[in-house]
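In structure tokens, the next block holds one chain alone, the form predicted alone.
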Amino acid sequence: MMDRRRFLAGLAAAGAGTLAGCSFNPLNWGNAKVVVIGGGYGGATAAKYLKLLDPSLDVTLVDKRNSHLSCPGSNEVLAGWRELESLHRDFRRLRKAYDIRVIQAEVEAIDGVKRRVRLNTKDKLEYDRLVISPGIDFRWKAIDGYGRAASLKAPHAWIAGEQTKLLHKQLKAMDDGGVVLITAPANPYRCPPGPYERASLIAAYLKRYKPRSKVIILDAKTQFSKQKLFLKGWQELYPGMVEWVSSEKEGQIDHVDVIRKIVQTEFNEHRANVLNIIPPQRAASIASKAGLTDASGWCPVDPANFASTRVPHIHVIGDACIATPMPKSAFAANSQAKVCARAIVEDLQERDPGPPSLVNHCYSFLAPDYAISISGIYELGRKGHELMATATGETPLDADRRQEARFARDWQTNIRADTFE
């Protein structure tokens, strides 16, 4: 592990290297059609950078909503720091500034042979290349007693929206002295530090309004991202309020009773006043319908360009793809989108895009003026079939947490601008 200053210098170099050497002149290949499915941090970035790299491309962005509701920041809604509406990211700038066609519709089917996307509007979109960034869905049968209907009683709130509002409402209604129980799934899943940031921000809310209350995390894992930093922060900020329970101690979850608000593990029973069940995950259903997933439920890709290894002329980025050891984060999706966009532009011109360099940097808040982070730079391994972390960095235990919180706010502003503006 390198020191923080050297790592941040490498981080900047890797980010610049993502698009280094790319021609910004229109191609002579013709007005190739690229369809992008999903307007989140992966899809919107891909659509934007495709047009930046080659304005002659015919780029269409398809999303079932007229704006994206950001998951980064949604834990802050639970803490009462911001309103859910502040997380909306609209597509107007992508339309006007980059001449991207934006369609609000649901994708019903993808025909990889005919290279055609069918929408619920009955429209059909032809493509030369397809980029899909569909996000996640849940393995509803993975936890006995927890399915779609049960999530209306014990919200997962792992996709920002009504579930976020429901969990916040339940926290506000809970009596002082109550127990909030969060279950964290096994890897891989969206945003590995997310459950622990959530526990922290719920604890911040409880400390202010319901100080006799407690947060318990039942974890399917025996360790988690930024563990030492979180444990130190909980001890400093919320002594006795946050308890992390490893599967090594409790075993795995056996079943959930959302009516009685009980979680039964292999060795114990836990009762709660508010249940936040985060179930195991997989790629969104459109990915499996299109034949892009393997037995893991995620989408295998060539890490050099994020092309699907299962269906030609389709690229998968963001949470849905297998890009180990990169985490499933907004920053990772944004970085993958740029590599993917460059690879498509170069491939259409029958040029080699060269080896990719990818970046991830994840901030987590523990309080309004207290944040921590973890970073990674990723490149192709020697065989070229998988990614490897060539540098990693983490907030030092004695770092200035206020400064990290300022960096985290700046990151929120910057990634929004880089993706949607």
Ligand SMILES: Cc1cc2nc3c(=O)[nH]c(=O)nc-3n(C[C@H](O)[C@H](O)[C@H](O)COP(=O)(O)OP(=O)(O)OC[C@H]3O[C@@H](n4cnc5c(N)ncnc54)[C@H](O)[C@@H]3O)c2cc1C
The other form holds:
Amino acid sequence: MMDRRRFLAGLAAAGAGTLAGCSFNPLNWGNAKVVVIGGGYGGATAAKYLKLLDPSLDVTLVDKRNSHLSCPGSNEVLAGWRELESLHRDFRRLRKAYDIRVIQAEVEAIDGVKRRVRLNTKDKLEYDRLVISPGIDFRWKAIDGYGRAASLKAPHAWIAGEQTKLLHKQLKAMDDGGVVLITAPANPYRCPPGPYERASLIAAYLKRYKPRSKVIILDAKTQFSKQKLFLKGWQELYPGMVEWVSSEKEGQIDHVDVIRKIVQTEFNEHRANVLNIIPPQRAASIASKAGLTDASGWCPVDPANFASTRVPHIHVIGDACIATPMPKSAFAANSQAKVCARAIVEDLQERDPGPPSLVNHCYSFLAPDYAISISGIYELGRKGHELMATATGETPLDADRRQEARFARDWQTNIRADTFE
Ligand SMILES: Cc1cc2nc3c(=O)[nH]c(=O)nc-3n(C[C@H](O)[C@H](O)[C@H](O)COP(=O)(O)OP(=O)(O)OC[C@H]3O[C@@H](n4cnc5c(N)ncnc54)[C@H](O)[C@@H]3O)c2cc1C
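Let me have the form predicted together with the named molecule next, following on from the form predicted alone.
Every chain and every other molecule in the complex is listed next, the one we just looked at coming first.
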């Protein structure tokens, strides 16, 4: 539960003048204003479940775009299985069915003392509670030679959109016999199995259209999510076509030359025909601007309710928050959003929300009828300050992959419905 003493102390610190100027009334929690920043898997779910749990809340959802473009499914665009446009979800249903006010604007600043956010339209929104789920930004200076401008030549495609289209276009233009080089970052980053699913789906495309080509993954890690399942799948589906290179073998990336398409590591130089650099990441910039991040670049939170440990009355969910050992996934963001919504509603009514119940289940496609998955259940540790995985597991090596692929497709449909409809 959000610490009520801390909350009241925050009220006192905010001062009577500020209180007089806003509609917040501690005796009437039903009028509480909750602003949610980010209409992705975390934010849209939080807005919806806040209203489901307490329809009297005044909930406003702010996103800089008029629809959300899903990253889950975007690797399939690279394989040519689906159009990028099929991954858009707008906010009409949230507005109509749940009476959520939706504003398309970029949040430029958050004033944690006055409890106010400023939009790029110059409008200001006051809040009693703020939920932010703004996703990620990149650490552009982390790899020598790879910045925002370089990403227009060697796309990261790690936020779905134009970058996804560019990478797909480059794959289509590549000659048979070419090398697609993917660099995978060190943990933590958005979607731990994502680079390996991407390698698989690019291999699926190459096997069909350019069978003499190769995919190489230069990894900043020595092991990766669902490793055994991926390695087995590559052997079965794409023998000799996908090569994973551990950081133990190559060391760190020293430099990237996106014009000559060369990646220089501590020990070697790698030439590519298509270069996909997935850079190290951090919480989206609005989080650091608001003072919500720590030295790691991510936002520390109380895992019981996802309240920021840095700024009172603000909750951070999704990729931007530190919820280790939960991965940064859409499934996790959706699960955290529900825990956070419940904690806010219960706390506003001065009730204890009880311990959180958090889950994650991540599917990865290796081919249209071949998928693998990993799941985890997370609870508060004994001290109550950190999460621990109480159960985790991958599907067995000999599981029915065709059935998993069906489950993976159904999951995509269900999570989009649960989040946006
Ligand atoms: C290739 C790929 C494949 C993936 N596949 C899977 C998968 O199969 N399963 C899975 O569970 N996860 C998957 N993920 C991970 C998943 O996409 C993320 O974990 C998830 O999107 C995180 O949700 P979020 O709410 O934190 O951020 P997002 O979903 O990115 O939402 C953030 C939103 O905030 C908005 N925003 C940001 N800043 C501002 C601002 N200042 N003002 C207003 N709006 C703002 C953005 O426009 C965006 O709509 C994948 C990721 C990638 C890259």
